[in-house]
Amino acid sequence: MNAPISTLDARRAKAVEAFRVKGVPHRRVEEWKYSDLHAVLGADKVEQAGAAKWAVETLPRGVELFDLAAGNPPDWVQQRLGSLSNTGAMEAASLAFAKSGFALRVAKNGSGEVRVRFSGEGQARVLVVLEESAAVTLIEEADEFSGFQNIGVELVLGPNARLTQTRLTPKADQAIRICEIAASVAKDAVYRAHIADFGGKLSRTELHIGLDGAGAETHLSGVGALNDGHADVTAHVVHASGKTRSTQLFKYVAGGHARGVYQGKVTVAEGANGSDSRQTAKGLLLGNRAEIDLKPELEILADDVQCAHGAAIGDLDAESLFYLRSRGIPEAEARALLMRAFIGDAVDQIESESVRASVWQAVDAALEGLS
């Protein structure tokens, strides 16, 4: 007699066919008309990618820790892995496919700081628990490398939960680098997260969020400061219920071949009155091969909210260059001066001092080939 198959083995066995089905993402599939990843990536290379390696780094005590890879998953990892699924291909291809990954639960009222480190090529899934009150700050920083990774998270937030994660990617040429984040945040929780892209040959974040419960809060951020590099961030927030917010600040600038993505959709429930979201992205061109693509958008099914986008992209203002020239600051810095100041009130949402340092340290390494 067969043992009946496992809800998460369920999961995993529907992940694989909605692969199939969707393939690999190409520029006519709406979300991934800017980044074709298809023509730089076939299907056999997502389902052979092997494992990405990962380290958590720092672990604070009472924090709960399951390697994925060591099979006989705990009841709290078969409920929670694979239930925020987005229907995505590539979040379906990392459920499917990956062959690592942990799972971090953090208790009531818990707290702490966690560091990831991911590197190499092929698939992790994560998963994150918060329990009812925890607050965790998780870090999460990337190897340069070569290749294909595709790594699948998804955090689950209890009632009155804070989270604060930060993704730092530094550039790497030629990386096809892809993470999709799924998240759920409940009743007066509130996510923070904050993007800081340096571009690969091809590198996407995708964020999907769902304001599930009255008070939820999400503020979404980031910055890319890109040569010769792709980097896309594409967000789509829900506001599932009532009197809940989010906000939305992504800062590019672009030059040499770079091309610098985002797109933020913001979709207010029928119902989901008093709900508050803002929107703005805007991009700094410095090359006429470079390009940004800025498409935020709102979808909304109630009455009573106040929701606002906007988008701008240009070049630097050529009479503040002219009057920090004119103070006997050589060209080059003045131009790093101004770029930096573009970007600096999205690396400013950053509320970890010492996270936010190595940001701007990252920022302005980018900045030096681009002035």
Contents of the next structure:
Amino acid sequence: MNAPISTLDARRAKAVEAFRVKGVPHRRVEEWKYSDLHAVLGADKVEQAGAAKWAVETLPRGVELFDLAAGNPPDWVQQRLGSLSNTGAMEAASLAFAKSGFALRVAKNGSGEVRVRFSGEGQARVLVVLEESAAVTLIEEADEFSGFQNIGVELVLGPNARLTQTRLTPKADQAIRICEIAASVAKDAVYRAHIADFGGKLSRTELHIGLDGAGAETHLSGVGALNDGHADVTAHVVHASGKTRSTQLFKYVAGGHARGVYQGKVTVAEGANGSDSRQTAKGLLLGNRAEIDLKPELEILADDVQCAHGAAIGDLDAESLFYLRSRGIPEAEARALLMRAFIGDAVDQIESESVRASVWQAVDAALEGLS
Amino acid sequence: MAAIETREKVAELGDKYKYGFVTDIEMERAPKGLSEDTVKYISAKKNEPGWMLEWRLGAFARWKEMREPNWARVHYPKIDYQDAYYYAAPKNTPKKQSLDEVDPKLLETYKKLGIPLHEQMALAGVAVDAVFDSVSVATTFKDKLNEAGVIFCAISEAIRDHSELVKKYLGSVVPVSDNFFATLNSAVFSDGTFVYVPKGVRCPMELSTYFRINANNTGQFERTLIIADEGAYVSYLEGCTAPKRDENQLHAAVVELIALEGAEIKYSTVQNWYPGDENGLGGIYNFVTKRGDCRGARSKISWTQVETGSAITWKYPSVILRGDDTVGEFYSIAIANHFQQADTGTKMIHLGKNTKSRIISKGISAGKAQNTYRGLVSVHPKAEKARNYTQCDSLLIGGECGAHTVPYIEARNPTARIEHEATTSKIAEDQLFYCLQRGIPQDEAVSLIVNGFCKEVLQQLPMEFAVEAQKLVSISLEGSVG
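Show the same protein again, this time as the form predicted together with its partner chain rather than the form predicted on its own.
Shown next: the complete complex, the earlier chain at its head.
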């Protein structure tokens, strides 16, 4: 994974090359089967996209921040930026062309909450380095906008580090929003992520997570409450080391012309015995024009493992609805209640109370349009 | 510990391929290579009418423009399509009137395979249309079937004698240009089976065909077409063994099933072709397109397969649920050992209202094999109240094999209900321990557990097959578990 490309410049050059060879992904590219980016975005738009604006709103003490737009990046940025690059076309594009972004470093045992806000069109690159036993909550919010935004994020978790990330993307009908997250999780470290996506013209969060040391864990969850628009979570968890654990829980509610997409792949590498992986993806389809596509995938190359996935798509349960109505609850309210319950366990994965509350607020607003 | 034993035992399996023999019979072959002339040669050999030749040539023209698919999780050296024979038939076989006239060597081959071609057949109640490298040699039970009005014959015969039916249905489920291998098959298919069950008839017996790949260097391109007219029922068994060869042999069959209103087709396969030796040398390449079309309302198509052979399996028996209230089923056991690669699964395309599908897939990997389940469940906007249940479980035996699951679930109707579950695990130590401490030897215990793992699928097989399949499951994994 860590190619012997030593300099940041070389990694960038390789990324430029990778994007130019691959171009904007279209539905004939297997990973983009359900999200045809090419249909809504030209390659020139990617190369010429400007710099997305960002602001770090809270920054705990002891956390180092470096603006990537400034020259002469320090050694730790030079070393790491682009090192988790997986040469996916859009990830390569953000490394190759992003003119803005930031890098964070949390020292050993450091902790705190970081709030980030991205706004406007363009591309950006983010690097977060957690040294041993550091613990950080990263909350990402976005403004409504229209146009194209592409953000590449690299997360490096040292031994025993804890990173909890929440990505909240509000509904934006005219936005094409792509975010690729690459994480390397060392021994005994835990990476949690929650993706709450309310849809755009095309909105996609890609996660590539390597559980690289024994005891590493990742827990992913997310909701897509869509009353139009498109939301896609594509996650690939690699159990590179044995005795690692991963869980995934994603819930979609789709009405109107919405399209909810979940593609989750779990790879257990050869010899990664003692890996444990659970994957659940469920969809509630509410509109005649809506569509939900689920593709939970397992790639297992070791034998002493426990891996399972479940997926289901359906309508609101008629019996439950009848039960509530027989108790005098009006239909619209009963429907909202059931939808809330359906989404509930995914939202409840969020540890921070305040974040959970803001996700609930957004979910409720979206459900209102659906029931 | 267990892993080491596994490896040793798996190595022993090398020479155990029971069906590895070659019958020495003079063959008549088309010139090597593939060109329009080859297609014309095959068509002429079969005395085909002009429209059939046109059809083949059309397919060949398309095929030349197509590229071999590479999305499946299988790896093999590039196939040189010009370096093979596309037609081989045992010499001196103008129509035989009775079994006595058949070359005794052929009969002996069948005996080794355990095909009950003589009186045993009556006992077993099986009518066999044995395909020996492309040409049907002997067909029995014709009378009984004739009485019921069932047409069960070689497809080359059907093209001549029932051309209206063939014209109407051939290529209507798997179009000529469906995929690379199906198109190749359309151009050069040598023979196969044709079944037509007329309106309201319940076929009086299980129909069965044994395929064998025999002559060196000849790909086999079978074509099967089964039509169940309104309210008809037919159960069809396909069993396969092939002799041991070092060169890889290509097999690209096409099977089309058509169920009209209220009809039911049950298609069962036990595939035990030569899987290659313990070093991954040789073995059959099996690139098959199988698809059923529930064309009429309330029809049902059920696929059951036990796949233990072939070096490479690329096979996705599918059902198009076109009529309202139709049912599609797929029950599969895929066992891959040594260097075998299996990429198999199904597609359930829900188009009609109240359509139901059920998928039960059991994959077992041992040795250095790679076993992939790849499936699609697609509910189209008009498929009101469609229902699907999918379960795919994988069992891993040893640390060098792989088990993969790639399900695609696409829902475009809000009243649809789709459920999918998959698990991957190894044989539980506690189950094994339980058996051992009850005095059951290890091999038997493993066979017991594996058969239990596959139970839901084995139950779906017709009786005659179930016994054979159960044995096959045990033989395929003999000693592969420590």
